[in-house]
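Next up: a single chain in structure tokens, the form predicted alone.
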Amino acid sequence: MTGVGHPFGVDNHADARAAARAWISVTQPGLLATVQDLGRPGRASQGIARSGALDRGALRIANRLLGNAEGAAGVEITMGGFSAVLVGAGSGDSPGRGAGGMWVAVTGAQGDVTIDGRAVGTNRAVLWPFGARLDVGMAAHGVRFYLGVRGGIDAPVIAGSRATDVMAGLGLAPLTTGDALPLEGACIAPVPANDLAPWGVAHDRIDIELWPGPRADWFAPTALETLFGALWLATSESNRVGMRLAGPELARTRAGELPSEGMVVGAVQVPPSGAPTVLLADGPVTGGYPVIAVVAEASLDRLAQARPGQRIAFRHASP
């Protein structure tokens, strides 16, 4: 757990103004960069994914340490390499750095974070100057950080939601260098003086709770026995879509492919090769291979964390 601490208080309108005039400029994307919030749930039948963070309790506490809505939009950093400056009226209406500047956090993979080359931790709100350089360095730990702004990131609203869906090109599109990320000012209640953040991603083997999948009767009875007693790797071949994993072929008994059905957010599907991939918050609402088991709700946020040779172990959900 870590401690977090502000010597004063902080005033929701203040912020509110300061945040009309500032706006994040990024210097440097790293690997992948997107706006996130909680995403487009309920819309599977218009065909559009669930989309928005993949960890959300780790935007949610962002957003918590901000005293931001939960739902807030922030940056999800794939592995880090992310810079980005903060741009304001620092004095009259130039621009730049000066008095002042946002409250940030930075959640989720463990890495460091520096602004202007002084460390200053993930899982705590920081003041982040106007002008000052803020970099998220590789993640030492975990995939995915997430980057919250007191206020949230002020993105277009596309179907409910500002998030970025990687498969469907949904909201902004991937973030590069050059691009300016204006900031909402929605703060509901102030940076909270006092406040523990949990913090931590599984450094070696990731436990998954699995539900039963509505075709597990497509598979012999030992792919069931073999799915939760083996140990299985997270691949290279992985993204926001799906996460397509290594280990024993799980065997079917019938075969063929099924018409076209609804997919949901985790759910396993086995494609002919017998090696499982799991789908994500942007993967597709419909498909055509069977679906031998559903990752439980809450194991999600700890999947999303996953490294690539990450150990994965499924065990059965829990009513």
The other form holds:
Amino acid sequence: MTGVGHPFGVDNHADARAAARAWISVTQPGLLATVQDLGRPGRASQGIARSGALDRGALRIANRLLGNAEGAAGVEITMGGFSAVLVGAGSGDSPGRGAGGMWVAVTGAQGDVTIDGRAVGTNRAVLWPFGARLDVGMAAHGVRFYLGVRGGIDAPVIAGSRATDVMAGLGLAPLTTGDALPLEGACIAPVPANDLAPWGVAHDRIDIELWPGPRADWFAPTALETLFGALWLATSESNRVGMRLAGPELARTRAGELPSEGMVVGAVQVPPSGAPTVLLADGPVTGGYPVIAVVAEASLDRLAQARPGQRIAFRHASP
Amino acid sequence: MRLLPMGERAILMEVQRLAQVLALRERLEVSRPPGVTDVVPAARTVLVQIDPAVLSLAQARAWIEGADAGAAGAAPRHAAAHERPARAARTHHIDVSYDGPDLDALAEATGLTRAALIDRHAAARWIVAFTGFAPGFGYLVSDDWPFDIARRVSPRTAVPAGAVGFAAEFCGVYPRETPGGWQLVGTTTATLFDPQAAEPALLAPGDTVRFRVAT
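I've shown you the form predicted alone. Could you give me the structure of the form predicted together with its partner chain?
Once more the chain from above appears, this time first in line as the rest of the complex follows.
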């Protein structure tokens, strides 16, 4: 199986052997870095959130660039400022083959990515030599980078996923300096010959599609007009649990809370303050604030890349 | 029953009473078609989540209305390869050391002696109505438990893992140490949430729980 479809002659078995002896040593985690895959869907009835990458499309692209299964685990890096060294038995080997390092790809947000100070770019597969340092700089566009590694990161599997759920405390704790991330080395295909994914810079204003929510009748008739007519701002009060938005008040006609009811990722909850919060992947599986609308699945990745202060316009989703 | 929209992949059903939630959840689970990814009961609602590539919202709506009407002709279950089948209801026996700090307050609230309170709790057949609060936490109800218990005026900053408590009509067991305002009757060494297990949460909606006096 040597050199299947790849100009560099990548050997799957050599990759797996290299991974078994290799790990990523985190030297600087940045604001928040967690291991994420596609999460734990279908377990809300047991109180377990979906979790997983907030920008699932970006994680999938990283994995596709590397010949991984789409759901292989990578590192979700929030706002950048992440550094790590690849440690392995092959340290000191000349790079060029899989055994001299590991193939990696950084996707999602845009910023400077370097290996030993050399710019390597994003949205492409690059070889990270053993002993070399990889730096993900501060995000110039977007919020969340994904560091994919050929074969994926071998974090413990909990309820079918390696994802870190920061609210429930499932999975590896957020990464800290000195953490060693073992690599799995199980690939489904060679590193594709086409090792570059097209990308573009996000617009200053992002459009997010909304579907109807269950509790629109808790609001004044004008609230829906306000929701779709106003420009909203993403705020710094945002994390993997939810994103608070700033804008005009969505006037409620009923006070108090509902008996807790099932929530979904993307639910737009409105607490008594009137400032909407969009629930994200680690959000609670049940909640008592009325949901006025629900973000379309296809818009969730874009929302996850909204920076504090970025303008958001809501649009009616259509089938 | 009222059907309410919840985005493109879910429908929320609202009923008047918790007993209707339990009955509706049961009818949905026994007739659950492929493409239903989760059935999430709560205090007055059941949320059905679907994979629209397998089951459309219109098909889900028709299934829910049929199940609500008790239609016998609901679709038989075929587990698709990509979805986790609903798990059959189980019975759990949980041993409790009845040494909780709120025993006296509970005796006063229920009008029972300490001994009678413990007997009543251990004799009751409890059903997991829904989950929430933390992974592995089940809200248990019982036809044999008519009491409505007020939460503590001031929540504890740390309730130990395994603490068994009451609030309103519910009984629950804390899966791990968290802050909490429930009135505590005792503790168990049972593991409510085991991250290493294939199914980490011990309790699922519809399960039966029997408490026993630990010896």
